[in-house]
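The chain below stands alone and is given in structure tokens; this is the form predicted alone.
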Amino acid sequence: MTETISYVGLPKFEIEVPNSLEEALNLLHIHQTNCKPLAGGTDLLVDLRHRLIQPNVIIDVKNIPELKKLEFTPNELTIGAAVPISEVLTLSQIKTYYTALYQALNDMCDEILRNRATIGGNIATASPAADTAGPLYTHQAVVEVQSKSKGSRLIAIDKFFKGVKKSDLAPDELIVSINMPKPTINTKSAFMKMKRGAEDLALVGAAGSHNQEHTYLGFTAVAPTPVFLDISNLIIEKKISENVFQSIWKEIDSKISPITDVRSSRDYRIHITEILTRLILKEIIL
């Protein structure tokens, strides 16, 4: 087993504090793989202390106006990449229309860290256990990224994650915002996770959403990337029979490949995934 060393101090780096998105993109373009953006820093500082990354430059983007946008319109919700989770939770429409995301954010870290942590940072880290990944998929989120070389582009959340700590982001690209369409009035969503302690990473995370047209499920900590499933074709009635559930579980089981680690065994993760799936489906459909 490889031992992870935690150092007392951080490695040496230069810090840049751009005042505009254009300035930040210029810095990313210049430094490429030798730099890392800093929004909340709750993941970044841990990786720095463990020497998992050692960039020459840290680009502090948390005060760039374009990355601080938080807006709910009749058509969509926009969350800037540098908006702290605590601020997102103050928006009343989050709980009403994006229940799965609200539940995930309300259960992430603690109240103090939520003043720093961001959704942009949570997905940029591209952890298989990212709490927001499942809810963002069930809400059909699209990630807006920008760079000096490519301009602006949109990435559907189910295309964003490419492997453990790997995403579709190019070295000079920066997440600008996360955008979600306003759900139809009959949409229900939910998020649940199993963890060992109050502030521990999820052993398994599960999210789901359902309306008359679509049923989506998202899982974390059960594969090298978050697992997303559209099971709309399997939902043929408002009550899910055991036969229907077994068809759904067959789809899920074919996609997940959990590991055994210090937090949980592989078999226990599979068992918990099945339990959470049943609970989520009961919550959003029955």
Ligand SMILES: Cc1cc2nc3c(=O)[nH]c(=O)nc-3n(C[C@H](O)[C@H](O)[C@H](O)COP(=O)(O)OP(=O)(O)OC[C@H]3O[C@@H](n4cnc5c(N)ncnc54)[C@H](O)[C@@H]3O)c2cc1C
Given for the second form:
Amino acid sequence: MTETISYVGLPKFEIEVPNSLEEALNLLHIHQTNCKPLAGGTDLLVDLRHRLIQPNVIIDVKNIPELKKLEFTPNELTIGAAVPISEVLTLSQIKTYYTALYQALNDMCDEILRNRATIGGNIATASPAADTAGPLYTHQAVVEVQSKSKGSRLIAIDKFFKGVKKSDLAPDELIVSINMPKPTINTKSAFMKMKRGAEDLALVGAAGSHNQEHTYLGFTAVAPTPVFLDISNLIIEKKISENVFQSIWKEIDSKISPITDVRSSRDYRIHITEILTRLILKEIIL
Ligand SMILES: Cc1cc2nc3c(=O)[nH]c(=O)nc-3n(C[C@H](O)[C@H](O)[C@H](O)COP(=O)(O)OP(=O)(O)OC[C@H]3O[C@@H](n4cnc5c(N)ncnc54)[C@H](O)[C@@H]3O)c2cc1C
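Moving from the form predicted alone to the form predicted together with the ligand:
Below is the entire complex, every chain and molecule, led by the chain shown above.
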């Protein structure tokens, strides 16, 4: 189906609504940088309105079965790229096994936007403040992407973000799903963020997960890309002494480079990052 759409405030574009993955990949292959996938539209429509992007073709991906999959098996969780956040939250295992992600999703946008916004769209936008990035790292997520030219490939979440609003995705690639292994029984995870008001983006977002083998931390809004740290080698015992905390903080501090903007000063972001790190570690380890 092809029709021309021209709403007040939006640039003109054609909209395509493929019903299969093959059809969608074909369209991406033909139109390349002249097209953009549309999931919930909560980022895309803002960018279109502000003329930050002017694609000729919008490809609505919400009818593609592979992108609507939401499944928890004994080994892993699969979240299709077009599953709205409100639907993800209905899966009881999210809260039990993927607590950091659950906490991030529950506090993202508002209730109405969560009915449209997706995790696929959140990471594809590649904002430094993307709330799902930290939790996805602490749950060791892998992103499945497909294109007609390269077929299917898996991108570990810590290799996905390449710069402010830049990701590892090629113009003809579509995120199909986000996959996370089932965590071991004693894994604890948590997410916290500091923000100015109910619907604002984070000043700082922090996520962590811990079990007998690994401790991972993820931060957002403190660098051009989300910041990920494997601090397993620094966690020697269940009690984190001030000395151990200072070694952890040294690693974090060397990786973050927050900016001053309308939401916060650089110094305040650094201060909040330290506080959130202490709180997250207390939540997941002690
Ligand atoms: C009022 C408001 C509040 C918000 N609050 C938050 C917040 O608290 N935290 C937060 O992190 N974000 C927030 N956002 C940003 C936005 O809602 C999220 O980033 C959301 O998850 C985007 O998902 P979407 O499905 O709407 O993406 P879309 O807008 O549909 O797409 C976003 C980008 O991803 C691309 N894309 C979409 N699907 C795919 C795919 N399958 N493969 C490849 N590329 C794809 C699109 O082409 C586009 O470039 C807010 C936005 C608004 C307007």
